[in-house]
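Single chain ahead, by itself, as structure tokens, in the form predicted on its own.
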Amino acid sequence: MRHEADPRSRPGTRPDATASSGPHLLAVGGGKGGVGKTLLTANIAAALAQAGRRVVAIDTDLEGANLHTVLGVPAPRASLADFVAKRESDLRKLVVDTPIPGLRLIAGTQGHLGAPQPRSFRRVALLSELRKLPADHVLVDLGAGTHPSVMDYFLVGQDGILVLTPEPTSVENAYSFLRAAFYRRLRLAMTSESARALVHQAMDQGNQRGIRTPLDLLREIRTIAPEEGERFAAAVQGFRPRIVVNAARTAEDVRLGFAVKSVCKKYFGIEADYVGYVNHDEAVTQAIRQRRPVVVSHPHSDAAVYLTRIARKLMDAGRRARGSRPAPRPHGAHGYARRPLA
């Protein structure tokens, strides 16, 4: 079996460590692709610059980058493929200018497709580097599926952000990157290789240690690693993911989310919580085609308004962990209509 690298520098393994230090981390992740991520990252983004935060937004979708595209800005030539590839070693270096004030950007085009996610202790030093950036808030958008990489990015933050759609796909694949996002946290907050492996095994739903629960798993971890039941509580504990159903048209669209927050409790035991939806809207499409984020193009359309309420809950989230700082006063520039978070 490979083993890990020290428990103390494995990304994941202490994900509230930075609460009160440095910027806060929101990562945007989901089960699959098209469900929004980069919506809602860019508009979260756009509508906390609006407030007068400083945020930095990074594309960690190294095989089909597109954040800089939603926020209007042309291809960096430098992005974090350079800081994947050794090419920077300092992630500051990374960071461009978008048309938005306050809100700047470390793309992820120039990808390197043939190896698109980094190592694992590259990784290490990215979320490292993640929490040097200069900013109040650090949105990460993330790749599709469960990669140990995008699984990596989605722990590391105060806020990790699950995005799905009213689809029958869409709610199978969140349940599944929910379930490995849970399974991984666990794994790298056990410091027993033998807690490790077993938490391995309960990723297979057809193991055969007849592990189908967190319970079974806490079982068994408590019958060979005694010592470990507490950081597993600790960890189930601390796993709050953030929920957000796109392109909602319906009440019962609209219901998904806690739905979602209910299934989490039952069979994860974890407190999920339901930040809030955002309707479908035709102005989303028309801002996507203007290469600008709906809460900047249509600031009054519906879209707009429900995703500022939900930056709005994340920007006092954020807040809280870093010690209740109070927010500055929005302020207006560049031609952009500056309006405080409703």
Given for the second form:
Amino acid sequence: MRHEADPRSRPGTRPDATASSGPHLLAVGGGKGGVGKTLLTANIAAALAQAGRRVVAIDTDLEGANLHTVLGVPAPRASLADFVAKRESDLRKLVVDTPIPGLRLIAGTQGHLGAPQPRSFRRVALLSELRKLPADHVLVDLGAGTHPSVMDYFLVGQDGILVLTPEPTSVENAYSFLRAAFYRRLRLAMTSESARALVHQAMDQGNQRGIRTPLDLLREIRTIAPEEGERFAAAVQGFRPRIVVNAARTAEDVRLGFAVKSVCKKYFGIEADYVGYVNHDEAVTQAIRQRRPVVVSHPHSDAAVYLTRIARKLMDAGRRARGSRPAPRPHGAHGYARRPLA
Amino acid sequence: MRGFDEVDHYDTLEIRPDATADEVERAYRLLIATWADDSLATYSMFGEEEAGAMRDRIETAYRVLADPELRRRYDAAQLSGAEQDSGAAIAVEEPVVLAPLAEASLAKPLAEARREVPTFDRMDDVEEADDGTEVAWDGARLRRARLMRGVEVEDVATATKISPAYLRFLEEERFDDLPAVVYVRGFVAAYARYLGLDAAQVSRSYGARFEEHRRAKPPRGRLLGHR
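Having seen the form predicted on its own, please provide the structure of the form predicted in complex with its partner chain.
Then the entire complex follows, led off by the chain already shown.
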């Protein structure tokens, strides 16, 4: 059935996922709360499911889980919290159905109020479990902030989506988020303790060594180890966040995505992709009240059209990424799960 | 300078070496807005001085690339690798800050590699139907195409000399408020051309839609084309 949805795929092959490479992982983050991360997650997941893909959406925001509500699932008993608390070690057993065919969910409900975030070793286990999920795409909804667990989920995906709204607070937090992800990724790419220590120092924006920018950091790393400098460059190159502007009302708001892309290029040296925007649309509010993704409840609304378009681009990107990759890498884009990091 | 791997004017404007004059213009306008004082996208990341330095760089790049003759000479100088040969007229950039980074990360010449990077910048590419058939253009699609380019109705009006009211009627498909089909086709063609779309196809598609409506519901007692 699914093959019919994609005429470009060769018969008998799944275009995006193979047994060895696991599902296409997309993480949706953005730093600030309320910018539409859950909205994006639910709708991209639903749009992909509508396109005939097998999708699992997972709510990692254990302190403020509501992905299940947006998808129209009454608070499920099984939740990611069971995995975090080690009541369940097989993530696949925590998947529940949603009213949308092809779309299933791991909810973030019933978290432990005292210790909602998994410890780092549990996170590594979780990240490798994500790759075993029986799906073409796994959408990971992130919580707000820049907690290390949030960054880990963001970096593990082949696609990290950065959601922002055209407001100073959101843009500022999006940059903090990006900075945190950027340095965490760099730190992982460094092999020597001294280079890692330098990255760690650079993360402290008031550091005494005068490292203020990624460029300063690169210079410092070069002086201690030139080969680490090359790893640095490779890590920078491989980091391609996808920007989405939510709640856009004017052409200027739409331009914000390009502007943020420019800052990414000129400050971090990274190539971000502006994959699209979602306009401010009353249909979105109505859809949330109906507890359904807007692409399902109001498929002809502007917001639904934009969201579907973003989903299609991400689907193509996932396909392209796999097509151009020389060999499947069972441990993610940068061998992440092998290396626990506090 | 914070530029990370800016090695030439094309990088500064974030365009490809084969960018058209139109793309140079658009990129420049977008960047100047991005790096303006109080710009939402930059104020929290860059101080006034840094943003100012970046604007200077953008201006320099634009001055060279927007002028066909200067651009030709700049390209030739880049190709021959003789950086200083172009003289003061081209305003050669300060020494490349991070060329080694670019070299370390890109085995091929940068220009060539850049061409291969998949990009989503052409946000209108999705307007092409996936199976290659022509898409139907309606008001909503026109509006989307406009917004995707970061263009306000007033910009279109200034450039095309079509009143903003008519442009809005086109987008909102208030067919009864629009003049005769011949004018509407002309408006749509001008609008589409301004957005860099296929003017003939868009006006044909929209015009057919408009005519269908007129056939179903002819306007009453009004001289077509005059208001």
